[in-house]
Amino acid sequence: MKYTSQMVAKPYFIAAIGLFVGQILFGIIMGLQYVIGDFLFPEIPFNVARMVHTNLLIVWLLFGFMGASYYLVPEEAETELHSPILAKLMFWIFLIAGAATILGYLLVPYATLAEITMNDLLPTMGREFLEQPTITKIGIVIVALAFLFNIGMTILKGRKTVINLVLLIGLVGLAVFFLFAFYNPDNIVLDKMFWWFVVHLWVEGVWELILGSLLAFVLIKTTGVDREVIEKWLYVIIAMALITGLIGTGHHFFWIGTPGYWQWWGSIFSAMEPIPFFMMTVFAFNMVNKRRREHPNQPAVLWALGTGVMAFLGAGVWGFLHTLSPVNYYTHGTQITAAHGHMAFYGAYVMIVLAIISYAMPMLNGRKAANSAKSQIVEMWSFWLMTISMVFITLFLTGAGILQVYLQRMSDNPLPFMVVQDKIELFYWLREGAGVVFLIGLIVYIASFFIGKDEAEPNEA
């Protein structure tokens, strides 16, 4: 760690990692709540639990992001962050309405919530993964403007790279297109098409900026490539992911009231979205392959290649499985819609963060470069329990999707919905096994920094 200021990103950190695990409990409450109906009903609904589930890990992922921003910046930089003290302000104020929020859905009812939260004076609420009040949406625009100001001034007085300028546009686009999030028309066409541009344009647009910028810098750290090779790499992939994302943004289109043209758009540049995630696993491979040096952090080495093959496989081959229209006309709202969601936000966004916050943490807990060698097997074994959990996740929702669209939707005798779930209950008692094992490697990812602490950390080879 060179500049003081980077310490403001460990309590973002620690955050994150806590919020995921309350995440992944509400996603097994859910879980269980697919194959045993009453499950803790009154008390959490389903559709609270899924509200919790959806919205933490929209938040998590936001701290995680604002966490390796403020670490990567003043190195990338060469400057102390602008105002650690703002950072350190907007923070709390982010944890603290994150967490009434979620106490808000878990404690009153929905509709009370609004009425509470005077929503009926700039209705925003009760659309899907957008649930938060107004009053918390409006608190994100200020944490994220604040956010914004302190990364903005920290570039412009110091280094420019590429690195940092890409994160600086992934950020931007992160903010401004929230802000569809405050436009609720009465027409649900209209509504249907601006919600997607918060959630796709997020997902596959401007998070992706993120998550290359991210990716890079790990890279530039661990393997001793010249900047200027990955930087070229860098370049062409954001290139590719945002002409791709952009315009695929389509493939939501299909079937919710627009202009046919639509379902030529979307299916042909959503057929295009894969590219720009396997040039991000041949790029990984390729630097570490390249590599100068062995870093003696091999966890996050481990974090950054695994993030291009699971990106890759869950955004890039579950995304193209269901993408195109005459598939999507059958496989629409399905499990294996889930399925690749699951993968793909878990390739794409958990295992980055998780790689920068393995790259940072020992650093910002006084380490030279890493933790002890016993801490990074359990971490190894954190990252391998996590990933083959979540490949069985999304393995058991495919099989659960395929019958699903068999029985419900293809066969001469289609059958209703609740039929079909009992019929699939098997796939959803595998998932809820892998999402226990998934919880079990997540415990060890953070027992990995408790553990051999006093030992001393590998020497760079």
Given for the second form:
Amino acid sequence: MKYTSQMVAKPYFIAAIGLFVGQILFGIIMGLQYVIGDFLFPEIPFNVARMVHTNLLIVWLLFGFMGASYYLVPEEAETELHSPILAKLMFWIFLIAGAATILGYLLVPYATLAEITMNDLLPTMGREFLEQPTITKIGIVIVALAFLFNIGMTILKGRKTVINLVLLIGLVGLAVFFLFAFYNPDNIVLDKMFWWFVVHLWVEGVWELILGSLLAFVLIKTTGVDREVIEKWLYVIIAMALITGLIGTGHHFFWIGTPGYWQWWGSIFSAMEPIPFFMMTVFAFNMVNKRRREHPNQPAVLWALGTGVMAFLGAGVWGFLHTLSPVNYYTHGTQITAAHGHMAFYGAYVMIVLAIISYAMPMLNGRKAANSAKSQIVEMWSFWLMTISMVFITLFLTGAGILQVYLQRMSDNPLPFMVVQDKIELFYWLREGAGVVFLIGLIVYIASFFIGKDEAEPNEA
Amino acid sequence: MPRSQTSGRELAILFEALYLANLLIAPVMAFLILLVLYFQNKNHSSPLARSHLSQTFYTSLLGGFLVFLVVGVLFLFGGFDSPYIWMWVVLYFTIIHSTLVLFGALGLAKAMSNQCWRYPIIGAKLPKGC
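Having displayed the form predicted on its own, please output the structure of the form predicted in complex with its partner chain.
What follows is the whole complex; the chain from before opens it.
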């Protein structure tokens, strides 16, 4: 590790993995509630489990992005982090606020949580993914601003590279678009429209910049390919991500009461959204094919390659599957959306965070470049367990979604929602099984940090 | 870099691009161009070009066969009115099509890196010199 201040990344990575475990546990609980409706009721109602599952995902990915930035930026800028103390302070504030929010969801009825956190002063609660109490949202903004200040000052005083500038643009975008979470108009059409400014413009906009810069960083480090080559790819990828992703927001405006032209804008631009993900796949494999070194950390390379492939499948293919307006008319809000959401989040964001953790953790633990061979084998097992089970989760949800669309929305005699849910129960059981395998994969992943700790690392070829 | 190797790489990239175009934006038309190029270049001096040509050409044929034959059989025996047949058709088409696209993406990356590559399972045998 070149700069001692990079060490602040470690607690962020550990917290990210811990919250990841929580997210998957609640996913398993919720998956079981799909088939055993009163499982853990009334202790953990379905709507609460869902809220915890999705909120934990967002929070742990944010921890991952922050940790990744604290690791990457000093190295790219060739200088120590502006303020490691601020980074540590923000870590504890974010962790305590995040944990308190999750406990609030679990221990207090949501309406009471809104009341005790004085939501009525500035009402922002009650919307999917943005369920956090207003006070938590304000905390997120403070943490984000302090984080941006720290990262921005480090870049300002150090070397400016394409990677750290693209990362900074992505992080600024992340903070700016979150501000729409505070805008909560009475008009429900406007409400939904600006709600997507947070949700869509995060995951199909600025987060892709963060993804691209992290992927480029890992590939530079593990392949030894010239920075100039990787930077050119990065430019084109982020340009395509923004061109398609920004106006592609229109695919969420099809049925919320916005003007009809969004049917065209949304369909055309979001149909092009797989392009940057396709390019990422070609980019990652091209760089690895042209590598000038055999990096001893093989799992990091595997996660980086996996990111390209799985992001293309999950975000690209499964997104395109239901993005055209005439198709989306039948599919919106079905299990097809859930299938897309699972694989896209895993492929694009979970895998890139795990890639950078895999790359950085050995150094953060005092090693030269990689974990022991035994640890690497275990980690690669976890890669395959999690990735293959996620493929099956996606396929089972897609199967359920197709049947749901047909039986509930297309047939001559459409069936009621709950009748259809009964008919697709088998798929929910299969999805639950795949989810358990995913959890096993995650446990194996965590075990890889503790296996072969005292053994030497493989040599670089 | 010798001229024959450069042109071999460019041709290999062109073949992979046409293979992908056939799957993604210009079905049939891109394959027809690939077909013409196949007969023009099947004895090309560069093993790199020949390998990518044979992979893309034969996989396009086999891929089309896999997609249309199985989907056709499913509809033939299951009809158009069964939700389960539609489920299998959509799932099957999505899996096969995206697998073929991924093969093309990896093939394109190999072509750009001056490397021969055999598509997994369904790829034709690589020519000598690869």
